[in-house]
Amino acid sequence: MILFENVGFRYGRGPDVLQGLSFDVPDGAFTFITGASGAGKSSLLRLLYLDDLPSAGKISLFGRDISTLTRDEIAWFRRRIGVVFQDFRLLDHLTAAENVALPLRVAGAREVEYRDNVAEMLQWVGLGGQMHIRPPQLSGGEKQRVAIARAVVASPDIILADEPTGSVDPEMAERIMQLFMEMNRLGKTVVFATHDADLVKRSKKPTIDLKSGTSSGGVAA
């Protein structure tokens, strides 16, 4: 499902952020991306979400070289990818339910078609009672769970998570981790970027470790 072949990436004319990166993530796998701050984890996820193209090498998603995609194809591919951003990216003027519904609204669905699905997603992440609360009134952990619900409400094939447990306490981190594990059990391919070595060790899942923009410690399988 995801294939990197000798991928390099830089911002403009700056130094390489990623270089010589090769790995594959099969359909339905749960894979960690680890590494210290600045190792390139967020940049790797930007490539996977089609925010950027590699400056070297080749990336294939769903069997297609992403450099060959048209604008319309990129939009369609993005609908198959759910993203949990490190900074949540919730809209403060919308309620939790309205934030979760955004991917469905963008896809053209009517409220009558998605209302029950949105409520079910918020119930699933433990926020059924906060549907009509806006982000400024939510805790960090609650905002994170709203972001998770938004990422999965449209049933994407791939779920990308950028440090989803980085700003919550250990108990909430474990709860969030279990949500991603459940998504994976439902057949979703999960790519989970984190610097939490203990979390990775407990999970016993395949890991791609980035060191100064290159991978070490094995290839996802």
Contents of the next structure:
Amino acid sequence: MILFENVGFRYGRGPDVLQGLSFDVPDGAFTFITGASGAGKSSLLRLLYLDDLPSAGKISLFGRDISTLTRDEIAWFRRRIGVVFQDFRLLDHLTAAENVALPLRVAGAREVEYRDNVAEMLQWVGLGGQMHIRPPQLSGGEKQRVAIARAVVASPDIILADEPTGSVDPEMAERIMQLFMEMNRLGKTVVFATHDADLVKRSKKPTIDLKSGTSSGGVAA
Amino acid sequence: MRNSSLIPFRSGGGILMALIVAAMAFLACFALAGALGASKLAGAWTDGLSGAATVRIGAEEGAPEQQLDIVLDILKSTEGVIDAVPLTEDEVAALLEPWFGAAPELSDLPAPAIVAVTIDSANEPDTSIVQARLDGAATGAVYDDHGEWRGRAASAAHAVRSVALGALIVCALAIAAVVILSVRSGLSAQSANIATLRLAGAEDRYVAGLYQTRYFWLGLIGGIVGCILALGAMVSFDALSTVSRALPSLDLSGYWWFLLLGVVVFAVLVCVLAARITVLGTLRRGA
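Switching conditions: you have the form predicted on its own, so give me the form predicted in complex with the partner chain.
Every component of the complex follows; first up is the chain already shown.
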């Protein structure tokens, strides 16, 4: 599903953020990406949601070398990848429900087709009562859950999450963690970036540890 | 759940944009009105002149009556000539009246003899051949099928049409330029939102579609407003021209409505195409 072969990455002519990274995430796996701030977790996820190309090595997604994708193919691949961004990336002028519906809407679905699905997703993340509230009126944890609902509403094959428990209290973090575990049980491949070592230790899932930009352990290829 | 626009367009910018489209549509209507008016006028001139020719026999050549008979014989035996009738002295006097006044002593002056020739418009005789035959028999007889005058009227109309076409192109370019600037600034102001749409799986053409819809409405509203203003201006111009004969009548009937509709459609097309090309180009260059 996800295959990294000796991948290196840097921004422009800057220093290497990632170097010689090789790993394989099989279909249906739950994989943690750990490392201190600045270790390259977000950069690795950016490569996975096709926002950038590696500066060295090769990344294969769904069996395709991502450097060969056209802009349209990138859009179609992204419909199979749900992302929970660290900064949520919600559209402030849309309601929570409209934000959740976004991946369906840009894929051409009509409102009557997805209305129930969106409402169900918001119920699932515990925001059934806040459907028509816009993000600026939501708390950090609520925004986080809108972002999670949006990431999974189109039933993607891969779910990427960048520090989804970073800005919430421990109780909410536990709830969010349960949501991701549930999605994994439904067969989704989950890649979960976090710097919370306790969380990783407790869940006993395979881990890719980025120590100053290099791979060590985890599900090494 | 109400479906809001995925891009929060600013209404202020939209009003300005529609105003510019309205101004350009207004000018385009007048350019078209000018072109059509010129074509119509030239058409009226040439229609009045085709199917008719004139032979003028100079008075100074002597024995005009004798010459006149020869000329009539030649004309009547020419293919393409339907009829040839000499003008009476009174008719010639009437033609000369604007220049000489109604002078009773005109008959004392050596007036030229004039033959009105009716020709078959579908089978016009060759001017140079007719002239050559006249030259052989009657010196001083000049055949005039008004070709020069018709040519001048046609080229004047052609020139006006070219200027009008140029004005239309300038209007289209001005609309396109404003749309391009407006879309570019919109794309950069909305770059974060557009990046989010892309990350949610939107193709470039989906984003372009959002802008196309927006500029379709701005073009439509602007175009309609501009055309209504132009129509108002033309109706009052037309009312003025019936009072003062110095102004040509615009004749606001029939195809005028199609013309205004055409200007609106044209404005909308330019807006939508310019928006689409700009969005696709900007996104492809890396947004």
